[in-house]
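Heads up, the chain below is alone and in the form predicted on its own; it's given as structure tokens.
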Amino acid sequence: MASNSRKNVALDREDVLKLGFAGNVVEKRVTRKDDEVRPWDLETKFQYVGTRVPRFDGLAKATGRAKYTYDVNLPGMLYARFVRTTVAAGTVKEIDLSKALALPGVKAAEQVWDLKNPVRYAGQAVAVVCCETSEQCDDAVRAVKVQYERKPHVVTVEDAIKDDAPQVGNRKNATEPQIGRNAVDVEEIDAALKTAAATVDVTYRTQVQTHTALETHGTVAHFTKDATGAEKLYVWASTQGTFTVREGLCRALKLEANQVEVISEFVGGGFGAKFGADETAIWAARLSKKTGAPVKLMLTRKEEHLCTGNRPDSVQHVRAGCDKDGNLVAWHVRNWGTGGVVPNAGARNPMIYTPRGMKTRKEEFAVLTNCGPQAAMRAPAHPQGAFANEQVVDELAEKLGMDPIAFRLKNDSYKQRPAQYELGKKLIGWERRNPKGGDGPLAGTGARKRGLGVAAATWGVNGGADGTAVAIVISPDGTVEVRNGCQDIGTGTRTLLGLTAGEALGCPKEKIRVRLGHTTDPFGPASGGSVTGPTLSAAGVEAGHAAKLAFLRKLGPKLGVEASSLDVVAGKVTSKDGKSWSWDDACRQLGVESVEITHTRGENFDAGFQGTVGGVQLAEVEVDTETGFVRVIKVVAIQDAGTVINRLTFESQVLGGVIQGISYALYENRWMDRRSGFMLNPNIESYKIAGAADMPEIVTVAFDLANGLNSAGVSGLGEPTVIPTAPAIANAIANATGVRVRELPMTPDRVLAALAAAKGGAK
């Protein structure tokens, strides 16, 4: 029988998909409505989907034409600028705004802090000023006098879990461990280690790293009036979620869903932290109300650097095992990691390599510091915990002698990773990897070595129905608006619903116009863990497949032929006598009237091929043995993600990806003064983030795939590109030099110092 999510709804037909990928090809049978779209798979004839087409905003970016919230600047437009704490921890004693008051241009200064708060990190907000020009919010915030009373604080890890380390929340530093599911007891890891034929017991570290998204947060807010003169919030946002940000402001304002209107048509990068009404988008609308003129408060960099979010780090210490022919019989994870005042920091490991039979327990736990607030970042605990499990894998294929490709395969159950792997190799020359690290023509006898390594990632999100819906309007010119009110941080949405939705639909995609980042448009998802990419390409294929029925229906009569006799297919309405017109021609036969659908997501299918989507990385480096420069030569990036709408904003994820990825790998790195308790590095001066002479090859591959998890087939892409480049390099670096680096960014000095110590001239 098939098998659906769909419920409570009347199913009229059966179809047998063919999912999956060449060479691995099964068929799932779905059940849907009569009037529903087909569910896209491996035999599905598409006309633009899968190709090569240009970003419908890439014009409008490479002009300038296109409007960031930092570009926004209405009539009579004053600006807004926090005040934020000069102590990591104690509190408030007095806040006098009188001074920023009596500035020339100053029209509103507020105390944002409850003085019965304690101060938990350097960089909170204690007042906010407005002013009529930025210049004179410098000068206000400077004039704003707040008394302090300082107290003592902690900064790192291992300075919060000391025994006498000052208290940073209301409970102990450290929380209770959180111990993995299936957790066996110690005693059963010691005993299977006991017989293991090869073990590693080592510990790996990550560093806090900040988000640092193009943009910074910020927002511009105007009360006024709308036409029938009620009030009305209209709301410029640099945000991953317009309706979250409506929803907050309307809690925060006490006001109704249809005051508020948020405008987000292009948003500068968010990883994470940009979700909701955030500080900047209740205190721009605070002062709006009182002021009575637009507000524009936008973050400066330092700011987005203390107090906007960031990846947590990690301290993890790995025992494993393996029997003689690589299958892993014991893993054993101890993690500590800190959020800053947040207490959630984890690390995904061990992951992906998890074989039947395989004892394991990990202990989790999340470490109170004075720092600012973690949130989530592009893959949440994944590029921590692939750092260590992937150089785990590899440490214990080196000491079995086995290539850590083959040891990886005996463990791994994910179906597409064979052939991910294989076509891996041949693009990258993996024959010519060191048969041992540092010893090996690839490596040479010179003081620079080149090496090669290689590593998995995973994710699981095909996205969901949530009440997402899409409106087409279809005009007697032709043109074709498609319009849905989440917003596009950069990943190409608003060219992925557009193709969607045109390709079921069957018009030219030059007639397709796409309206994303308004509220007032029907409700679309919040942009983060890969989900608005499968949640909007099938919300597209249903609305397109709905407006083509809707359109037939109209036209049918104006053509004097049955509706059910006519199609759209590759630009033209045709009919089953033979007869054909042009898209514009039919669309002129509407006369005035347009056709206007809004169609609602339905919900996922059960059956599919793959629940989660993977990829691998393999990464080639120079390493100069005597600076400890790392110079990543080429990154090959495999990755599935369900089916391909687009293959040019495909492989820009994968490029950012990646990039991100080696930029985790060698440079970022958050500085935090023990003595101060605050950020040494506030900046993109010294918060080094990787440039254009950086950039390796990255060569880019799509692994083409039906998933028949949704009406597009479509799976996340945004996360799992991010996963795998920093343990590739790493595993590439030990290849190469024949010594491992494992603490992150893997920088000059921590590569000499590993050199040095494999020499026993570590002191």
Second form
Amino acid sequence: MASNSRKNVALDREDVLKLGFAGNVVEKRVTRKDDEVRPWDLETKFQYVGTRVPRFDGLAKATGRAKYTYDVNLPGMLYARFVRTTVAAGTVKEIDLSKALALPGVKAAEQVWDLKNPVRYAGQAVAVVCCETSEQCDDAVRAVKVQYERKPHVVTVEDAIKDDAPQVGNRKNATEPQIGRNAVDVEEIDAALKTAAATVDVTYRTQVQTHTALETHGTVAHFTKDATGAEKLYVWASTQGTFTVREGLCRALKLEANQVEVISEFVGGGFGAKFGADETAIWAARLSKKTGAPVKLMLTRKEEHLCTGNRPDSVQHVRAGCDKDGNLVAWHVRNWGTGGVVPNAGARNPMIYTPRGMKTRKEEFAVLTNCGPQAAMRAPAHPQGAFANEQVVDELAEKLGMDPIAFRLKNDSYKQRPAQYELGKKLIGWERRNPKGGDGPLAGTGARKRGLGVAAATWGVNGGADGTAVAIVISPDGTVEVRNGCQDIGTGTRTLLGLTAGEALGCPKEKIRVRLGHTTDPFGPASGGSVTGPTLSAAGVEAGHAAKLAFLRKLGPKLGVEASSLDVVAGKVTSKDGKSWSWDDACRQLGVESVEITHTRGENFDAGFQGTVGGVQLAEVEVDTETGFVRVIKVVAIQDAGTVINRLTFESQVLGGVIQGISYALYENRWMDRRSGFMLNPNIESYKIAGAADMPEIVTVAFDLANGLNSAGVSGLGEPTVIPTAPAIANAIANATGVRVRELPMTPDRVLAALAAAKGGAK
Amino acid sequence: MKSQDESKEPQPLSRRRFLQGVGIHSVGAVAMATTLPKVALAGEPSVDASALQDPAPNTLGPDAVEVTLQVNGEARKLQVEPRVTLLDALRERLDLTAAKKVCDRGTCGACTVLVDGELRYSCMTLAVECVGSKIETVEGLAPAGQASAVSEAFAQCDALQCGFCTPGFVMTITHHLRNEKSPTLESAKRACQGNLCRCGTYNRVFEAAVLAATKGAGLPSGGGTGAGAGAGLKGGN
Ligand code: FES
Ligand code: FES
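Let me have the form predicted together with its partner chain next, following on from the form predicted on its own.
Once more the chain from above appears, this time first in line as the rest of the complex follows.
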């Protein structure tokens, strides 16, 4: 018992942390209890954090053993599928399920739609069928007869803001402008622009992008009884929020939290569109309750495009100016964007260039259209805004004859950026860039011209305690199980949690087993806003440390050593008097007992180095001026994200951001047919995403940094890296050709049109 | 405002409608030409006799027929309607869920399997077409609990994020290495043009291909015994 004394008298301790990065190190003091872990900083010595560790579930995925929601097959399981509206606006007059119900294998067919509601886009669920096989679902869906009364619709921003446009919701299609913070009035902007040495007045456009996670939204639900006869709902969900799914299902089906267990061990991508109990979760559960059988309800690829979310488009009108030295003096943006039937869009033009004295004004209009609703998508609003902002600064730099990086640095206060640019310039070979753009040694004199471009991004460090807890079980066989109920959507969360907990505990990495994705385990965050990394890694460090103390308290008496003189260092238990035990030998001393703790994550610290993460990307492209085809040759991505726990998964996530950025820049586009109101390309052959052949060389660099914002010093990485890619490519195209393409995606036709316009060949 | 009955609109073509409406005889004939002789040679009563007594000989379906598929070296008997794709037969009848359904129309390669050693989009292949053929899925590349050299290399290179596209890529690269004596990043890139990944793992997939080829059997096995190593390369070099 004596060795327990530490636990009861936890005193305050002041830790002096060394934060920042080489060349910019600061000291910060944080107060911790003496049984709490010393927060990780530049001086922390790591066993395996910061190395390259193949993700713990990599083999499960590469051997096909990993079971995703789509892969769950239960005995007697039925398949369900929605029937969706085939008009873009109007009302549903009648839904006739009788023919469907008469088909072989059809176990249920339910009306989903409330006839009182107006139809607001093509793709809303009106009915759902439930059958013995998925092929029978094909038949049953076709047999459901739906009668509509069609009304006029509008599917583009341009059409929706016309005076006589059909009204999508119960108010005007365009919202009143939302005016950004610290906005000055238009006269002040005009006055500032008059004094400017260089100005631009331009319009940029970006397209609607759909998330296109390869695993569609979907749920397997099994409504059954537990051993005591109480109702119990087991749910496998392809989700970014196991606990939000549970909460939504409890509400929808009037169940208690303990009656619903959500399981999501593997998720085939999310990118922001998979939160909460969606219609697949609710209807799979209802149908399972009705039929008494497990029900699988996965959306088809087409449905995935129509109704599960997207990144809104934008039309951004920017007026900006700078003085002769390149200091920005005014920035005025008006932007329109559509989030479909939800009034939430707009590019928001997040600005990273905010020099003192600059006059700004942002006006944002969210425009309703008869299209599927938007959903948060990887760095919501930022890629749209950056596509305009990062080109506008290039346009101004060009007018002054200034290097675009030098121009940016004049207006950017982000501490890491100068060093990131230096590194980036070296890695891309910036000195090859023709400052004037167009013909030059790099562009060459042939039809294919090369150019270099740059762009930057800043993102917040989100995530916090929010009730997140981690359970750790150290077993006599030496295995260490680390558990949290949240999900890994492909970012490497499972490995991140295991490594942070294992590092703080000190055990060998091979002993770590991580279980994620069961709501019966301790609470964890929904994966949005890049919160999962910072939230769980700090929880892991703290829980690992708590497990170590608990383990040593139990071990001390068994070894006949004062617990306070024991430590776990690099996979071995050591005592102050120089004795040491292998991890396995020490664990064997536990006999049949395990050491089990659950630790709730502490709050973030306010005394960090920096509350944001940032990076720069540089691109080299080749533009075929005869065909308009753009080939990305190379992208250099330099990114800070606090402590890098695992370099391998860090790089993968940056690669992923860059590749999605390339896809956004050059290929993706949701096409809506103005006449029918339908999406014309709800598939992935004509909704194009970047493929293997489109891949450039991609160099990723982790810019190491200690931020001291939480015990692990980790910041999120999912979102920031997708922001600068498209504008870096656009700037490189402009550098190659001397002509700017101001619309995404930058397809060959648009490149040719821009070239023709520059030659005066435009109509 | 006009009222309209959806049922009067032209209905999209489905596999079943295709088989029922126009294609049953011709498709049946194709199936006969490619599969039945093999069945007969193999001496397996793989096709329901009643299907053959139909007034139109050589016609399968629309009702379910019993077929035997050779999957990963095992004979698996199952009842399928002729419209059932190989992908759905694997995933929904045989619980072999490594091959994924992503586009279900031959675009993404997530459903890639090998049929008689050739790459096939299993979503674009009818199960009945495959009677008598040798079908390989990721599950069959290494004994249970172990990993093929290709799978190993994917894990080592972190050539996966969410992993949903991964089994398809593993099959593509496995096929590539069986047929390409000296694979390079470029040859792997070409080989992967029929596979899509949304998370952005392509470059690492190319690296994994080269690693699997160079290290080959030298890679440790996932099962810890080493016995499964190199299984993905069998038939190669
Ligand atoms: S599911 Fe077969 S190619 Fe996409
Ligand atoms: S790893 Fe997610 S789609 Fe390829």
